[in-house]
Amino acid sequence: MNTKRIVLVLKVLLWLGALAPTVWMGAGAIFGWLGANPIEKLEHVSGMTALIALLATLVVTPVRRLTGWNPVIQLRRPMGLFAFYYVVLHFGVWMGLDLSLELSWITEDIAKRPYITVGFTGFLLLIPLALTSTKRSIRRLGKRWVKLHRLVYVAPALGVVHYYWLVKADVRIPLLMAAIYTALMLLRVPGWLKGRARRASVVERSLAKPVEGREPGNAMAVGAID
C-alpha cells in the first residue's frame, strides 16, 4: 500500500472515530440513554472528546520525529478542527441548554467559577487557530502564523486543568491527562533544543559571512533568532 492509500485510510478511521461521539450523543438523546441527567452527560462527554482530540493533535510531532514517517502529519489539521468541533459542542450545551442562553447567567459563572473561567480561556484561545488553520492563512501570515499556533500548547493544559477543578473528588482521571500531556511536551523538548541549535548556527554563519554594502553585524536574516 503506497503512502497516499494509507494517509486516506487513516483519515477515513479518523473521520469515523472523531464522529463517532457525535453520532452516539445524537442517538442517545433520541433514545433516552443519556441517563437521569442528560444535559450533564452531555457536557461531559463532549468535554472528553474535546480533551482528548487536543491531546492527540499533540501526539503527531512526536511520531513524525519517532518514525520519521513525515505524511502523519496531514492529520494534525483535521485532528485540530474536530477538538474545535467538540469545544464548541461542549460550550455549546452549557451555554444553551444549561443556562439556556440567558448572558447573565453565562458571564456570572465565567466571573465567578474558576474551572468554567479557565475552561472559557482555553475556548478563546482555539478561535484563532481554527480561524488560521488554512493554508491561505499559512501563506499570509507567515512566521507570525507559527507563533499563533503555539497557543495549541496551552489550550490542552487549561482544559486538563478545567477538568482537574471540575471533578473535585475522584481525579484520578484528569491526573492521567495531565501526566500523559506532560509526557507529550517532553518529547518535544530534544526537537525544540535542536531547532535552537540550528538557529543559532544560522545566525552564526550569517555574522561570518559580510553581506556587500553592509556591516557584517546587520547580516542576519530577520526573524533567524526568534
Contents of the next structure:
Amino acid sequence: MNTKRIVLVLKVLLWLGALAPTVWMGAGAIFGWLGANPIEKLEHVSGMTALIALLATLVVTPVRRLTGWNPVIQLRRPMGLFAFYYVVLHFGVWMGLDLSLELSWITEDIAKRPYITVGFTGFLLLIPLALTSTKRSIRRLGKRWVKLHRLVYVAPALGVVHYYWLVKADVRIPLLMAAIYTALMLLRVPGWLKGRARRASVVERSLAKPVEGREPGNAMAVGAID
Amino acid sequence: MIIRVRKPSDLSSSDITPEHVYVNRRMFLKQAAASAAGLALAPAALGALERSGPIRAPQQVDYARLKSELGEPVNSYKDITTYNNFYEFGTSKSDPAKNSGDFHPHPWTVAVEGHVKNPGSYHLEDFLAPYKLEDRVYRMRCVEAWSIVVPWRGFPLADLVKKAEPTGDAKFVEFTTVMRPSEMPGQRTGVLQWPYVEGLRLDEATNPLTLLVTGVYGKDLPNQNGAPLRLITPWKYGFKGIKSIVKIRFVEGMPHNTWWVTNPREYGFYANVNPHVDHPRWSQARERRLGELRRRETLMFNGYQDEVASMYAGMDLRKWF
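Now show me the form predicted in complex with its partner chain, since the one above was the form predicted alone.
Everything in the complex follows now, all chains and molecules, and the chain you saw is the first one.
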C-alpha cells in the first residue's frame, strides 16, 4: 500500500471511531437505553469523548517523532475538530437540556462553580483554534498561528481539572487522565529542546546566507506545534 | 399531611383502591385513547381516581400509579432499581444493579447496641417480627441535585427506639453497613472508608417520617437498593439513607458519618435538604426530578418542613449543613 492509501484507511477508521459515540447517543435517545437520567448520561458520554479526543490529538506528534512516519500528521486536524465537536455537544447538552437555556442559571453556574468555570474556559479557548483550522488561516497567520495553537496544550488540562473537580469521591479516572496528559506533555520536551537548538542554528546560518525556496508559514505550522 | 402513621386496624376501605376502579380505569383509558381530546383529558381524570399520600394496602395497590402527598407520581420500578448510589458496588449509577448479583442479604443479623436497656442481636426475621410494615411514598433528593419519588415499605424507626429503650446517655443513633468485600467489589477499593457509617440525632431518629425500610414497590428491597434493611429520612440528602444495615448503636457523641469523614467541607452530619445552602461545587437551589426535562425548585427540607423544621429551631443551618 502506498502512503496515500494508508492515510485514507486511517482517516476512515478515525471517522468511524469518532462518530461512534454520536451514533450511540442518538440511538440511545431513540431506543431509550440512556437510563433513568438521560440528560446526565449525554453529558457524561459527550464530555468523556471530548476529553479522550483532546488527549488523542496530543498523541499524534509524539507518534510521528517516535516512528518517524510523517504522514500521520494528517490525522491531527480531523482529531482536533472531532474533539471540538464533542466539546460543543457537551456544552450544548448542558446549556440546552440540563439548564433549559435559562440564561440566569447558566451564568450563575459559570460564575459560581469553579469546575464549570474551568470547563467553560477550556471551551472558549478551543473556539479560535477551530475557526483557524483551515489551510488558509495557517498561511495567513504564519507564526501567529503556531502561537495561537499552543492553546491546544491548555484546553485538555482544563478539561482534566473540570472532570477532577466535579466527581464526588472516585477520582481514579480523572487522575488517570491527568497522568496521560502529563506523559504526553513530557514526551514533547525533547522535541522542543531540539527545535530550539535547530532554530538557533538556522538563525546563525541565515545570518550568513539567506535560506531560499521555503514556505515559512507552512513549515512552521506543521513542525512547531508539537 | 403526609404522616399518617396508623395501625392496620385504622385502615378504612377507602384506603384500598378497589378492583372495580382498576377495571373502570382500563375501560376509561381505552375510551380515552380512541380520541385525541380524550387523551388530553386522561391524566387529569386518572389523577382524580388516585388517592395520594402514604398508603397501606399491600395486596391490591398499583404501585406505579401512586402519588406523593403533593401529587407527584412515583418513578418507575426500573428507574428506582437501576439508578443508584451505592458505592459498595461501584461509583457509577448503573454499577449497583450490575454488580450486586453476588450479594446475599439472607441470612442476615442486625445488632442493636450501645446505651439501651434492651440490646440484642437478631436474625432479620425476628428483628422485623414486632413491627407493622407500611407503604409510604417519599421524595428522595440526592446531594447531587437529582430527585426521585419512591413508594417505600418499612416501619418507623421510632418503634424500634421505643423497644430498645435508650438510656439518658443516648443522644445519637449510629448505623453501620455490612462489611463484605468479597461480595461488594467497591469495598475492595479505597474510594470511601469502609464500612459506611451514618447517624441521626435521637429526635431525628424518632421523628415519625424516619423509616427503616425493607421494601420498595411492595417487594423486598433489591440488593442495589440496600437489601435487606436500610434507612430513609426523606428531608435529608440521600446519602443519609444508609443501606444494608447490620448495626444500630445508641451513642453519646455525634457519629462520624462516612461522607463527612471523606470531605467535611462539603458534607455535614445533618445533610438537611436546603435550597439556600449550596454544596461548595454545585447549586442546591434546583434539582432534576428523574423523568422530567426542566429542573424544578428544591423545597426546604425537601417539602417536609411542617414535620421536621421544629427540630432545628434556632440552629444556624449554614453552619450545621
